[in-house]
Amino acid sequence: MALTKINIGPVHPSTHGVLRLVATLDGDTVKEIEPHIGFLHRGVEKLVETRMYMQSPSYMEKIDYVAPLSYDELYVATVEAALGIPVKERAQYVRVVQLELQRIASHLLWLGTAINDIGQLFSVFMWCFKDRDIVLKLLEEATGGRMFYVNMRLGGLNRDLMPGFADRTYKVLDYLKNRVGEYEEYIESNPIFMERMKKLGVMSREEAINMGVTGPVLRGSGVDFDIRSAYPYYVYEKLHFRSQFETAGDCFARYKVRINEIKESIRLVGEALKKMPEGDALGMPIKLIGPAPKEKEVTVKRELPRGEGMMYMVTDGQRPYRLSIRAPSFINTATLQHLPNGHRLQDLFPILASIDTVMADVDR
């Protein structure tokens, strides 16, 4: 049978953004997938070089619009490292609380859309968005923004937590603990979901390491590597963080890692709120920020919801001379050249969903 090429995207609903895939098929068997990217390129790294340091956090949040607070914190932490500014103790706890709430919201969105992509359990899609909205309301209360937050300031935060925030959050955490268990029971009792996720898109431990993937995609292949434990920052060591990993390397394993990460994030938020000290958590006013040392090089990495995010900055007085970003979605998306090969075309979409790609994070 002659090989056939078909075009998927860049406006296909299951590619979640402007991702174009050119699929070479033998019948309905995938022989090769060629990802085409660049439709959303905005030149973030170059634009930052034209702005003063603290004019860029709001722009950074658009790189990953599903977890904007994560990139806000990563950029501000990079500037803090460049200027040698320590983060206040209370602010470290508050940052962890907000980052883990953001991780929960991100994984809930992923879970709902991934299940929707394979045409199963639309009710779970609705449940996930309903529960995610509860988490977003907490972030809105804490930061003042619903989708984009820009709550990080050098050495601390723009806004500290409001009175009673901890009690309101405990109620949400108790609710989410029960809901995650219900999700697992309901989803994993569906034989079609299990058939379409297990033994699909298998990536071995060696392949995952060689391809340079990170985050749940890496940990789903049995590699127990998480920046929060390998290179602890803020108060993760004090909270006894435990990374989550599975060994099967298939789509189901990557699903399971994210489910378990939601549970761990719930625990981390609760423990951080209980251990949080009193005091001031506010950061420096922007107008008081002094120049950075000329030609200083810093590298900061964080565990973002989609994997390892890294920023390399070369300073030059009041603005970065050079900024380079290692975005997790960009590296993880490259696996689409290998994972679907040999599978049927219909299996491409669960595999793509299990990678959890955000195209603004790929193109930047």
The other form holds:
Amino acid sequence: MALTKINIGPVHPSTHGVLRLVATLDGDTVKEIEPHIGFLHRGVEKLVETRMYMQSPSYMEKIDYVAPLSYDELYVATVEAALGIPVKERAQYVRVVQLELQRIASHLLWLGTAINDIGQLFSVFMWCFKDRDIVLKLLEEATGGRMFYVNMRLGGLNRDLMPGFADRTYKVLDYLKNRVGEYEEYIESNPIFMERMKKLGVMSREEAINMGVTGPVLRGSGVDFDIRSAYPYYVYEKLHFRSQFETAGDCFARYKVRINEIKESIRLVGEALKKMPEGDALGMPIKLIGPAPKEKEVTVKRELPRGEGMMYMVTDGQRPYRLSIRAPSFINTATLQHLPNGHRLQDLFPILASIDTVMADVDR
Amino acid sequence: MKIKSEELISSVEQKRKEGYTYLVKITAVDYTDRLEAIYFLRNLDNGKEEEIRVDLPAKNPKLASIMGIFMAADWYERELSEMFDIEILGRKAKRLLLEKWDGKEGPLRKSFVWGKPYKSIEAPVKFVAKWEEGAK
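Can you now output the form predicted in complex with the partner chain? The one shown was the form predicted on its own.
First the chain shown before, then all remaining chains and molecules of the complex.
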């Protein structure tokens, strides 16, 4: 039978961004997928070179608009490492709380959209959005912004937590704990979902390592590797963090890793709030002329919601000479060239949903 | 670890045999008189990391492809060749990955002028409004 080529995207409801996929099909079996990316390429790495260090954080947040705080923190941590500025202890706890809340919000958004892609279970999508909004409310209270926060400053934060924040957060965490359990029960007792997710897009441990995938995709393939436990930063060591992983390597394993990560993050936020010391958490106010850099080049890595984010910065006086960003979505999207091969066309979008890409993060 | 560009494949293979099975990132820095390509490798079992650095000339830089060793190198190499104008040997010329234009100069090179007008943006016919014509 002759091969057919079809074009999907760049604007398609299931790609959640601008991703074009050119699929070569034999009947309805996928032979080859060629992802076309770059529609959102803004040249972030070049733009950063023209700016002072602390002019960039607000722009860094737009790299991944689903988890902006994580990128904000990654960039500020890179600058802190380059300038040799230590982070205050309370600020470390507050950062961990906010990063984990951001991870919960990001995974909830993923859950909603992924379920919608898989079985048109639209009610889960609405529930997840509602719950995500409750988490965003907390972040809004803590930082002043609902979507984009720019809360990190050198050595600390822009705003400390309000009095009573901990109590309000405990209530939300209790509520979320129940909700996540409900989602799990609802989703996993749904035969459509289970049939579409299991044994789909299987990636073995060796393949996953060789393809260089990160985050929940890597951990779904049986590699217990999380930056938070492998290279602990801030106070993760004191918080008894346990990384979550599954061994099956299919779409269901990746879903399960993310669900378990939400639960783990809920626990981490609660524990960090209980152990948080009193004191000063405010960082340096933004001044364009800051202290001179102490390191010529630094590499900083963090576990973002989508996987490992790494920034490599070469400093040059008051500006970065070069900033290289390792975006987790970029390398995860590259697996689309291999994963759907041999599956039917309708299985393409569950696979795409399971690797959780944000196109702005892919293109930078 | 600093190596010559001819030794790239052998030293990457050597490192992989030593247990550095995970390629984190390939990137480069333009120091105007030379380029430096950096390969970040990692051992997932014990968390050890290794950087392989390759010095390249600023004119006609060429690098061997390590896609035979790490599949992860695929898009990193394409990004590198596009952004720094580095020729990756042993790979077929493919369409551009990130850019949507000719991509003849590496945009992340320091010689690339930021904000240079691009030819195709200029309107082919000069637009004259009707009231301007009347004014003449």
